[in-house]
Amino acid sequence: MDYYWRDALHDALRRNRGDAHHRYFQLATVDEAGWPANRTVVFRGFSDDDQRLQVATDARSAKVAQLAAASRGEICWYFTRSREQFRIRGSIELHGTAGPGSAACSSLWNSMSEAARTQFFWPAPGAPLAETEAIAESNLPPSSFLLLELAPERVDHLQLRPDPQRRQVSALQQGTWHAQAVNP
């Protein structure tokens, strides 16, 4: 059977679903001065075509400005139960409430809890702390809400549990995925 990274990722999500932290990964971008900028984000699912990873983000955050300058990033996702890591690099698109991706953006908004939605009505990330007002339930996301979609172009999958350890690097080349076993 040929190795396919997406099957391995779906399997890791299934095997680790009992751990609450299986939904969190680190997303790295590059800031205006060329420094790496890394933060933990919440995995919200896959796009309808199962090709892109989805994250909710605030339009006022530093990562949005960084992605406007360079729309690329890499995630690092470690699953403790199965002891495996996925480093996924690719291009990133942001979608708001209008234009391409607006339906997926609205769908993500409607799938989120009220507590998760509330943060998009707070002051901008990094702004001085202020009291927030209670929000009315809304099916319409505010302009501060964006859907971030990472389209993988390279996936490095490291499995620490087997002895010996295994590592596969997959790369998208001219629309086709190619995997190579490499030394861990």
Given for the second form:
Number of protein chains: 2
Amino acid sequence: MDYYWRDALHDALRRNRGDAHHRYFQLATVDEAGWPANRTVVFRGFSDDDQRLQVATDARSAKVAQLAAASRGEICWYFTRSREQFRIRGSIELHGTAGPGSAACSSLWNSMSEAARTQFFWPAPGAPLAETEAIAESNLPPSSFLLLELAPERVDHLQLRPDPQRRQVSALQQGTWHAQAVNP
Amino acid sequence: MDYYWRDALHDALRRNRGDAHHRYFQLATVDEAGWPANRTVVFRGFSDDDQRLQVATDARSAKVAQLAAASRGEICWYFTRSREQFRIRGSIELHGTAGPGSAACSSLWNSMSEAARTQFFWPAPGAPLAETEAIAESNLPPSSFLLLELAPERVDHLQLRPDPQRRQVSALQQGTWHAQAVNP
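Output the structure of the form predicted together with another copy of the chain; the preceding block shows the form predicted alone.
Below is the whole assembly, all chains and molecules, this chain first.
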């Protein structure tokens, strides 16, 4: 069978682009106490080799501390127009503007709108209102700016529209993707 | 200050009801190996005392095994019309058609459409396609049908529309909710 989740995801992105929120997904992590944590983030594209999903994140956010303890995540991405869901599980790496991955980090910064950049200069997210300092604005990415990359290891793709519904689970085994049709 | 997350959530439900997906949210749990798991579920309402959020789930699904090991979840609920997010963390209980909670479980079943009920008679979700048996259809809830209830302990409410954005974190302490405004 020729099913490949990456083609299906590119397809979903294309078919849902008329929906203003089609690039929003939910990223789950595990916090230091073993509780699940879940928040909406914006998909910023794929890495140059098409292997990893990219998100911009704030070094001062709770998820960065959580990822230092357990660098694992699961994306839940529901497309409302095509009525399909991708659950994408994988290891997560963070890249700042220095060290390995800094070129990809700067490249993401350069691709972002001024509005999207602004929040990285705001006072620390989650801290009591206005008790922390804002960061001086500049065209360069501040130290708060990080590129988050998730490298998929398992993808669960559910399509609600066909009758019967379709569900494919793909797993990365020794560098090769294997897909299996399962019950929805 | 008079902010109360439950009022804000009821408000969001009302203001977003024109959106066909406003009752869908993402529920994160932690699996047996410590990985985060994340999936879209349908909000089925509040418990009679308004204290818990209800979801219907399949006893044969992976999340039920995960919850037996770690009965904790975080809901991420993004409302696209009003551009606000509720992150709702809490302990989770499951109720079947026998034992404590069975009345609430049956009441949820009775409130559900025939289309929503159908999937509980399908072969086991996640199992290889068609290798398991379907359950004989009936008007009574099958053993696969469970009521999942999440009792909130912490709620993080982010509003993207106002300028500046607003974020309130509420925590349940000794039976009383305390809210604090934090940086978005």
